[in-house]
Each structure stands twice: as C-alpha cells, then as structure tokens.
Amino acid sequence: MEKLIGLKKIKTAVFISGTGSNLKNLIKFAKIKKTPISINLVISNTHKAKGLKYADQSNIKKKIFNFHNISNAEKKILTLLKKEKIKFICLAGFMKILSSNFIKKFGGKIINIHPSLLPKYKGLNTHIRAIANKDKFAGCTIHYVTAKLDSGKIIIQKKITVAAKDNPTSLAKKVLKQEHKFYPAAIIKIFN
C-alpha cells in the first residue's frame, strides 16, 4: 500500500458485531496525530452491536446491514464505502464472512483480527479449542483478508502463555489485552 503522504490519513471503516473494545482503540489510535488512519465509518451486521456506542461518542457516522440477504448487503455496503472514498477496513469482531466478490471489488485492503495463533484454530471458539487441546501458547493474528477464512497473510502475532489456572473466559481476557496492543501496531507496520 502506498506510503502515507504529508499528513493525510487513510480513510478507514471499521466492521463490528459485537462489544466493540477492537473499534474503542482503534478510534483512539486514529487519533493521534500521527496515525496513518482515520476512522469514518463504523459498518455492524446487527443494531445489538455494543461496539456502536463508540461511533455515537466519536460522532463518526455508522451504519447497520442486514445481511439476510448477503449479496444485497454486500453491493449496499460497497456503495456506501465509495460515497464515503473508503480506501481501508478494519474487520474488528465481524461476526459475517465476506465474499470473494466483495473482497475483489472493495479495491482496498482489508486487514482482521483473530483471537488464535494462525493457521491454528480458524472460525470460530478459538479459546474453548485452545483450553480444550491444553496448548500451552494461544494468541493474536492480525491478517490480511482473503475469500478463504483466516487465511490470508499474516502482518503480526502476538503469542502468549496459556496458564494451568485459564479457562476460556480468563483466556479471552488475556488475548484481548494483545489485540488492543498489536492492531495498531499492525496498522503502523502496513503503512511504514
């Protein structure tokens, strides 16, 4: 991707389902002056989304998909990236898996960030696995996004000790802790 010119940052959309502590940082990493990204879009699948909270607070524009029909969804959420010159998604707790087609069109990059050491553990209940398996590493993948599920390049991991003492729940928490920390610092590294 090109390098960041002067100061403009890259417009960015960050794509949520859920309680959106990925998007919190992110919105408070774009603000940092020297940020190569600012968000200004927040994109969820569902209007029970926590995550879109932090957009209202932002006063960063937000919008709510249904996805009952994919490819409809799809060609609305393309529509609207353009109108908006979106050229970066950040796919923080999006609960949908894109299409090829979308992924083609959007045009841009498309980065995610997955609660596991890939390629172990792609999908979903990463950590019920992680426990269940007694791994003794767990972690964070922020990757590039592909049309196959959790398999696209990888920019960074971040791997942490599973403790005799975790369950799943103790585990998320710890895995969050370094998403927070290496999402930014992946997006540093694919601009730089």
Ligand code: GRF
Given for the second form:
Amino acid sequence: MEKLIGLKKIKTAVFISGTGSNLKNLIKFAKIKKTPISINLVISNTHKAKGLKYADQSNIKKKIFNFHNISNAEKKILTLLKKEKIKFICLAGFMKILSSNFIKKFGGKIINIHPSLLPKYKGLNTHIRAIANKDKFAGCTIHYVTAKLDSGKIIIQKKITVAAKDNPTSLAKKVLKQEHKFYPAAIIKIFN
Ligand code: GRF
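Show the same protein again, this time as the form predicted together with this ligand rather than the form predicted alone.
Starting with the chain above, the whole complex follows.
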C-alpha cells in the first residue's frame, strides 16, 4: 500500500489490442475526483483496435507499435513512456506478452485484468473453457504483470456464479460488467 502524495495523479498508460471497453471505463474513472491516476497515453499493437477511438474522444495521446520485432517495439515504447513520464501501466485486453527486460527497464508498476479466476485458465478462451468444464463459478482477476503469463501477484479477484443457461458469450458479458467495476477498485487499492 502506498499513500498518494498531495493531489498529484500518477501518469498512466493503457495498453490495448481490441474493443477497449476497459479502456473506456478507465478513462471515465480517471476523470473522477478520488482517482489516483491520470491517463496520458494509450498504446496498441494494432491499428485495428476499436478502442483507439476512446483515446481520440478524450484527447489522449495514442500510439501504435508493430510487434513483428518485439525487442524493437519494446525499446521504442520504453523511450515513449520515459518521455511522457509514465509511471504506471494498465494492460486492458493487450494481446502481446511483455518481456522480463521490458518489465525491469520500465521500473514502474504494471497490472493486467484477466477474465478468469486465476490461477485457473491462464491465457485465452477462458469463458469457453469454464463452460466446457461446467464450472459453477467464474470471474475476473486484476494482478501484477510478471514475465510469466497471468501469474503475478493478485490484487483483486471477483467471483460470480455461472448460471445453467450461460454460454461463453453470456458469461463474457457478465464477467466484463464485473471487470469494469473491479479494475478501478484494484487501482484504488494499490495507491490509497
Ligand atoms: C477483457 O475480458 C479482459 O479481461 C481481457 O481482454 C478483454 C478485453 O476487453 N484481458 P476490452 O477490450 O477491454 O473490452
């Protein structure tokens, strides 16, 4: 736990690859009074990420990096993060795995949101796997990012009940609703 010094907000970058509903929600959260963060940068590995429009709508700087050469992309991102004085990174549906070198060199906190009750269902297709296994519970986890995929220390986990009639799509929708509630809660927990 860390105390916020004065009213200075922590300069944050959000990394996305897709729809960006969590980005949209974090932008909203960064505008409320009690928020510890300001969102100053949005990074994507693809121009196709629909969520990039939320950066435009809120006049937040956005930048797309081609990950064909990962170390090259990470080097460029680190330079930009330094230039923008970014101290905190929120991964929100970012589909690339950051290297241990990147994590070390960034030096600040990096967190991620994952749509399962980790350590269950690391990686992709979490809802398909939960339904296939007839799980009674599902949920989302916000955790620190380490070089090992979806394995860093858990900050907050929210459990929900899977209904008998749920399918992967309905479950994803239910979990996403909780993600939007608990990603901000995890950030408050870290910095307050
Ligand atoms: C979310 O389910 C998140 O947990 C996972 O990817 C999805 C991203 O959704 N990592 P969105 O792009 O924020 O709408």
